[in-house]
Structure formats: structure tokens, C-alpha cells
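Shown here is one chain on its own, the form predicted alone, set out as C-alpha cells.
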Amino acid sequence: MLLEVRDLQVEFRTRDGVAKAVNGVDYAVDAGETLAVLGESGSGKSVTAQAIMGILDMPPGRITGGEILFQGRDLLKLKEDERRRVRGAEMAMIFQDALSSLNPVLSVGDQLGEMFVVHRGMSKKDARAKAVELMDRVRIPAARERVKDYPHQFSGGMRQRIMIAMALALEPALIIADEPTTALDVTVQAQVMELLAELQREYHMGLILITHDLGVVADVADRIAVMYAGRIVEQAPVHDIYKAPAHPYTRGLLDSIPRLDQKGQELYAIKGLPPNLMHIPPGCAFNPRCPMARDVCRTDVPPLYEVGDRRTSACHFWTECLNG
């Protein structure tokens, strides 16, 4: 297995209170397959991925257990400059906002070579031309006149191409791309999706895609993980969350998706807003918001069921659901 995440739990201590934000998270990616991570925000998808990248701010947050183990190692018991390496050489993450995360007084072309000047040793000439063979591959028109330009100067489609583009740049074995899709219209959504599985391909890495669209992974994940309250509630192959999802949170979820053969009718929402981290409702986090909720649901919290082969549901009644 390529990563594993066990029983992951981070806090973030504030003047208020402690905001418990991932609770005993647990999931795997293998090299070549694609796991998808869904739910609303604040439900701890980002901050699971920023303690499996150790670029989590702290203080204020702070790891309280679980193991990250990458390819075999525990990433959190390696010394930070071992972890430096690791980051971008072997792992690699597409952030959500290309703009503020591409830094503004420096061409895109230096950017996309100080990786290979500082993990490869490569004279600044020769990154330049690694840097302009990245930018043709994520087909960004004209990269050897490009390459000198700076990132206000490209579309928020370009630059989403350029993050891409710095994530590869050294082949690393896992990707994690953090709402790659954010703020672009809706057939740049597409490219830049069709863009990650091609590549995706043909590296044979590992995916993490974070979002909040079920219909964006539709077509691009072997498997759906749904988080909620910082927790895993279900996980399972993509094509049967579609077909039968085994937690109310989930169908909620998908029941929120615009169809177009129900012109007229009032989109679904799911009802309320989504917990406060610092005071998790007793039982399912999710009992106040769902329609099935009983006196069980309220007083235990449910462990993850063993639905079916490599899915899991944490409901205590995800037969019915199952069978909605």
C-alpha cells in the first residue's frame, strides 16, 4: 500500500475552546488508484491532508495520534529535514488557489525550476528547459515564450495547469489535490480533470482528490471516502455510493446534485448547518441533521460497519439506508 492513514486525530487549540477537527480518520490510497474525499467544509478533509503533506500549522493545530505511514514509513516520527525531502520529491500537493499559492514577483518559469535546482542540483539553464518541457506537457500554449511570464498574467485555468505541472515535476509516487477545480467555469472543470487522470495514468501515482462535488469524481475515483465532523462515515468504491449510498449523510449528498430530468423542482438540501468542532453533538455528529435519527443515534457513537467488500459505513442503521 502506497499510503496509510490510521486513526489520525488533530485538534486546534484556540482561546475558546479545543476545535477536535479530525477524529480517528482511517484510509488508504494505492499507487494508481484515486480516492476521492468528500464533504462540506470544515469537515477536516484539507487538514487531514495537510498533516499527511507535515505542512500543518503549529501551533495552533497539533497531532494527537494515529500513524501517516508512507510507503512503509511513519511520517510522523521522521525529523523534519527527512520530511522535507519527502515533500515534493515523493509527494506532492495541488492547492486550491492557484493565484495565492504561486508567488507573485516570480516567474512562473523559476518557480517550476527551483525544484529541480534544489532537489535534483541542476544549473538554473537546465531547470529553465525542464520547466518549459512541464508547461508543454500540461499543455500550456506557447511555454518557451511563457515561461518568463508571470502568474497574473495567465488565466485561473493556466495557473491551475501550472500547479499541476509543479506537482509533477519530480514524479513523486503520491499526489494530493485539494479542490483543484475551485473558481473555474465549468468546462475548465472538465480539463483540469481530464488533465489529472491522464497524467495520473501515465505516472501510476497515487490520487487524493479533496472536494466537495460529487460530480466532479464521478468519472475520475476508484473510491469515495465521506467525511463529516472530522470523521470518516462511509467508504467505498465509487460506483456504489452512486448506485446505493450506505449513510444518510451520503445520500444527502448526492440527493443535492441538480438533474436535469427534474426541471421545476426545488433543489434538495440537506437541513442545518454542520457542527461546531469545539462542541461535537454526543452520538452520531450527524443525528441533528438526519431524517432517519432515533434515541441510539443520539446517546452512541457508531463504530464503522463492515457494509461490503472494502466499504464501511459509520450508521447505525445502514442496512435501511442501504436498502432506501
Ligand SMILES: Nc1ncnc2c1ncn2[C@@H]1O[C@H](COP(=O)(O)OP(=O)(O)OP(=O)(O)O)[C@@H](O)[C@H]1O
Second form
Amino acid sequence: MLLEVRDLQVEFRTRDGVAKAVNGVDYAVDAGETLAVLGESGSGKSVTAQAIMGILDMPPGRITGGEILFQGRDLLKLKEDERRRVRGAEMAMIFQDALSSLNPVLSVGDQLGEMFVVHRGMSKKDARAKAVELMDRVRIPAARERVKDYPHQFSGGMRQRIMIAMALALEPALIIADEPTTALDVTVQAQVMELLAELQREYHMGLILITHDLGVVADVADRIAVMYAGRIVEQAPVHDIYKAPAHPYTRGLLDSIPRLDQKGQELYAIKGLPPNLMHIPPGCAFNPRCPMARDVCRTDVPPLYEVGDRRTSACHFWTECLNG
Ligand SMILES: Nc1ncnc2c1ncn2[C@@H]1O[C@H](COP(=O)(O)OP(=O)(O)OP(=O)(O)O)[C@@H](O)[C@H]1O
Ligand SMILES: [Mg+2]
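Right, the form predicted alone is done, so what does the form predicted together with the named molecule look like?
Zooming out: every chain and molecule, the one shown earlier first.
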């Protein structure tokens, strides 16, 4: 397994109290595999990603438990300089907003080239050639001329391609893309997503794709992890989940996808709100909103049940859920 996150726990200490943002996340990604991470706003998707990348805000953040096994090593046990090396060359992250992630006062050619100068000891000239090659690779028209341009001179879609190029530069084994297309126009979204999926296959990388777009998930993901209140409530191969979810929260998410054949009908929405992370309800965190909840759900935290091959559910009543 390329990456295995085991029982990861992260909290934030704030003036108002301790927010338990990540409460025992378990998920795994293999080389050449795309894992989509779904879940409502605030469920801990980005915080988990930041912990894996080693870019968590500490303080106020604190990793209080768990393991992050990457190519067999526990990243949480590495020294900071080893960690930095992994982050630069072996895993990379793509963010929603390229404009705030790219350096505004460096040309894109210099930013891309810098990766090769710093990590590969290349000359400036060779690094520049590499930058042009990468810009071609992510299909930026007239790459040779545009390599001297600055980030703000590119459209949103093109900037996102440049960020993909930055992430790919050192051919990492793992890429984490945190809502990489959310800020783009719908038509551009599809093109950028297609490009990312194509490169992921070609380079045989592991990809963790955080997204709200269930349409994208069906097209590009191999597996899905559904997060709720800082925990993975269900993890499964894509087709299994679409066929029959094994957690009522997953069912709620799937039922809230707009469908073309139901135009005009009111969209189903999961009732209620996600919990306050300073006061997560006892038992199953989803119980106050769950149509299936019973007494045990209000008292006992569900373990991760093995539902099938590499498939888990954190619902006491997963069998009932599976059978519809
Ligand atoms: N820097 C921080 N300081 C304090 N609390 C934080 C910080 N970053 C995150 N949190 C807490 O962690 C929770 C989870 O945040 P996270 O960004 O992982 O959510 P998310 O699932 O990525 O949501 P979204 O879909 O909106 O991006 C937040 O609700 C917040 O309470
Ligand atoms: Mg997020």
C-alpha cells in the first residue's frame, strides 16, 4: 500500500475550547489508484490532507494519535528535514486557489524551474527547458513564449494547470488534490479534471481527490471515503457504493445528487446540521440526523465493520442499510 492512514486524530485548541476535527481517520490509497474523499463542509477532509502533507497549522492544530504510513514509513516519526524531503519530491498537493498558492512575483517558468534547481541540482538553463516541457505536458498553449509570464497573466483554468505542473514536476508517488476545480467555470472544470485524471494514470500515481462533486467521483475515482465529523464512516470501491451504500450518511449524500430525470422535484437534503466539533454527540456522531438511529447508536461508537473486500462501514446497522 502506498499510503495508509490509521486512526489519525487531530484537534485544535482555541480560546473557546478543543475542536476535535479528526477523530480516528482510516483510509488507504495504492499506487495508480484514485481515492475520492467526500463529506460536508467541516468534516475534516482538508485537515486530514494537511496532516498527511505535513503542513498542518501547529499550533493551534495538534496530532494527538494515529499513524500515517507512506511507503512503509510512519511520517509522524520522521525528523523535520526528512519530512520536508518527502513533501517536496514524493508527495505534492494541489489546492483550490492557484492564485494564492503560486508566487505572484516569480514567472511561472522560474517557479517550475526552481523545483529542478533545488531538488535535482539542474542548471538554470536546463531547468527552464524542463519548465517548458511541463507546461506543454499540461497543455498550456504557446508554452515556450508564456514561460516568462506571471501567474496573474493566466486564466483561472490555465493557472490550475500550472499548479498541476508544479505538483507533477518531481514525479511524486502521491498527489493530494483539495477541491482542485471548485473555483473554475463548469466547462473548464471538466477539462482540468480530465487532465488530472489522465496524468494520474500515465504516471501511475496515487491520487487523493477531495471533492463535493459526485459526478466527478463516478467518472474518475476507484474508491470513495465518506467523512463525517472527522471520521471515515464508509470506504468502498466506487461501484459498490453507488449500487448500495452501507451507511445512512452515504445514502443521504447520494440521494441529494440532482438527477436529470427528476427535474423540478425538490432536492433531497440530509436533515439537520453537522455537529459542533467541540461537542460531538456520544455514540455515533451521525445519530441525531439518522433516520435509522436506535438506542445503541446514541451510546456506543460504532467500530469499523468489514463489509466486503477493502470495504468498511461505521454503522451498527450496516446490513440493513445495504439491503435498502
Ligand atoms: N487553523 C484552524 N484553527 C482552528 N480550527 C480549525 C483550523 N483548521 C480547521 N479547523 C477546524 O477543523 C474543522 C475541519 O476543517 P476542514 O478544513 O478539514 O473541513 P473540510 O472537510 O475540508 O470542509 P470544506 O468542505 O469546507 O473544505 C473545521 O470545522 C474547524 O473547526
Ligand atoms: Mg476543505
